[in-house]
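In structure tokens, the next block holds one chain alone, the form predicted on its own.
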Amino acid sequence: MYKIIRNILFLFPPEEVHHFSMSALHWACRLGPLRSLLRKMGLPGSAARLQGAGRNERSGGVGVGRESGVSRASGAKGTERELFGLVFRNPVGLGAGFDKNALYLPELDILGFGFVEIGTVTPFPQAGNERPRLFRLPKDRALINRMGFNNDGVKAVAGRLRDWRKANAEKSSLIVGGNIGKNKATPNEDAWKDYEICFRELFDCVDYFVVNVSSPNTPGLRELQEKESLRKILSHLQTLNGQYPRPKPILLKIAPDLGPEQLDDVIDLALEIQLDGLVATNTTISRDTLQATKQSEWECIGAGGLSGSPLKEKSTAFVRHIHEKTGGALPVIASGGIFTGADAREKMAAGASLVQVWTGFIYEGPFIAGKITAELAE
């Protein structure tokens, strides 16, 4: 069924379809019968059972990380994962960039994700890059985006998160991460100030933080991945974190385009300043792994970060290297080319503790979290 819907949606511009689809989901979730059906389909294995017979909760408060202790999750038995002092009801999350402004948390909760990363959020609102800035490459099951940290600004996003927490404190166990970045106009030497602003504003709203210095769509941002620039930002955040009675987990999202020495530098720094983990990986600027899309097509699209199936092997290699180099001491959330339970299992075999999807949602449909969770449990 979703393939038919997808074929229709793919006739229209990607960014407009994203907003239309999420708005439709929002209104569907306001209708009791539809909301109940969507919730059932979001449970592991339920979508397949409802779509074709014969084919192959535990309640608690909203998890607020170390600030409130370990939350209990709502999900199928055996799907929970405990990490960073949090209990994830299942190991399948939705990566940053999908719900940039924390507009759709109730809907994503109903779809069964174990965790959702909002953002990337910046101190001040910004429009992002000019449209069009999101492109499909269906022959390679991939996307190219050059969004440019378009978001409503940290104060607006924090306000929505507080409202959501207040309304769902007793009925949702969805873990929410805050992905934070700098405004485009902020010079790199002042970037640490932007990360501090976002960190302070979101501290009581999210369960964990992800520092984003690896997007290819903000000019000069990836220069902050150099060891000393990174040290300044992360050390400052760790100092701030230590001032709170119950610090929050802080992770770093890394680019798949780092060279071997750069990657090792990041790992060494993460261990040195005791980061809680890494997210591997962000999108890539390389086009070398595209196989079916004609060169003239992707050249016409131009700059942007490539995600989806072409990123799968590189992402897995990064996860494996981090795990082997640290002996598993540095947890990894894997992101890149995850469409099925087999893809997720491959990432976990390489050393990932949790996985995130984004492009997979577009190609596999809204019930991807439940499907992957069910396949992992087999």
Ligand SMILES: Cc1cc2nc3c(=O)[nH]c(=O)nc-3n(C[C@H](O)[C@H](O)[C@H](O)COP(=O)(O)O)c2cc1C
The other form holds:
Amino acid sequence: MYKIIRNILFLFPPEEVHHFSMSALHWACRLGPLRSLLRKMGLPGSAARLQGAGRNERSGGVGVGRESGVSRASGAKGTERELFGLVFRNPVGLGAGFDKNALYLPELDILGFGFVEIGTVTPFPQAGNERPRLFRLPKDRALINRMGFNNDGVKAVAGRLRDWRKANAEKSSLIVGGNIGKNKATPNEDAWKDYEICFRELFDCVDYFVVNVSSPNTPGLRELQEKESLRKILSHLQTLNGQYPRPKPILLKIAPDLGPEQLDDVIDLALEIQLDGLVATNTTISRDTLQATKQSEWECIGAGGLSGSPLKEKSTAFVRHIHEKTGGALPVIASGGIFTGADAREKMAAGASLVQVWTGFIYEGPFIAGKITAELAE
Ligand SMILES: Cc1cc2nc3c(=O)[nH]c(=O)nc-3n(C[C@H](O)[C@H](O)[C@H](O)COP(=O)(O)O)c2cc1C
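Could the form predicted in complex with the ligand be shown next, to go alongside the form predicted on its own?
After this comes the whole thing, all chains and molecules, with the earlier chain placed first.
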């Protein structure tokens, strides 16, 4: 059924379709019977029984401890995961950039995601790059984007999150991560200030943080992955975090284009400053793993981050390396090319504690979280 809808949606420009589809979902969720139907479809089988079951302490606005390490709750068929002191009702999340402005949390909750990472948000609102800036490569089940951190700014997003928390504190077990970045106009030497602003502003309305220094679409951003620049930003955030009575988990999202030495540097630093985990990986600037899309086609699209199937192996290799090098001491959220339960299982076999989808949502449809969760539970 989704294949037919997808074929129609794919006749129109991707970014416009994204906004149209999410608005349609929003209106559908306002109608009681449709909402119940969507909820059922989003959480099939065992996962459905978890809806509302493992509500987090944090979603009541209380905050959590920071115990790291993943454990599997004994609940329905083991779909729950406990990580960084948070209970994820299932291990399938929605990656950053899908709901940048925290506009669709009730809908994504209904679709059965275990967690949603809002953002990337920056201190000030920014428009992002010129359109078109999102492209489909259907023959490779991939996307290329150069959005450029278009977002409403951290104040507006924090306001929306607070409203959502107020309205849903008792109802929802959805975990919300805050993915933070810097404004395009902020020079790299001042980047730490932007991360601080976002961190403070979002502190009481997200469950965990992801520091994004790995998007290819903000000029110079990925240079912040260099060890000393990273140390400055992350140590500063850790110091701030320690001043709160209940610190929040802080993770770092890394690019799949890091060389082996750079990756090891990042892992060493993460261990040294006791980060809670890594998100591996962001999109890639490489086009080497495209198989079916003609070179003239992707050359015509131009710059941007490639996601979906062509990213899968590289991101799995990163997850495996991090897991092996740290002996599992640094939890990893896997992101890159996850479409099915088998893909998610592969990431977990490589050492991931949780997984996130983005491109998979576009190709597999809105019920992807429930489907993967059910397949994992089998
Ligand atoms: C259109 C688009 C926008 C994205 N925006 C962000 C973003 O703002 N911040 C971020 O950390 N990742 C962003 N990402 C990367 C995704 O979160 C994810 O890490 C990446 O796409 C790999 O996963 P996938 O293969 O399942 O798509 C974006 C991806 C896409 C396709």
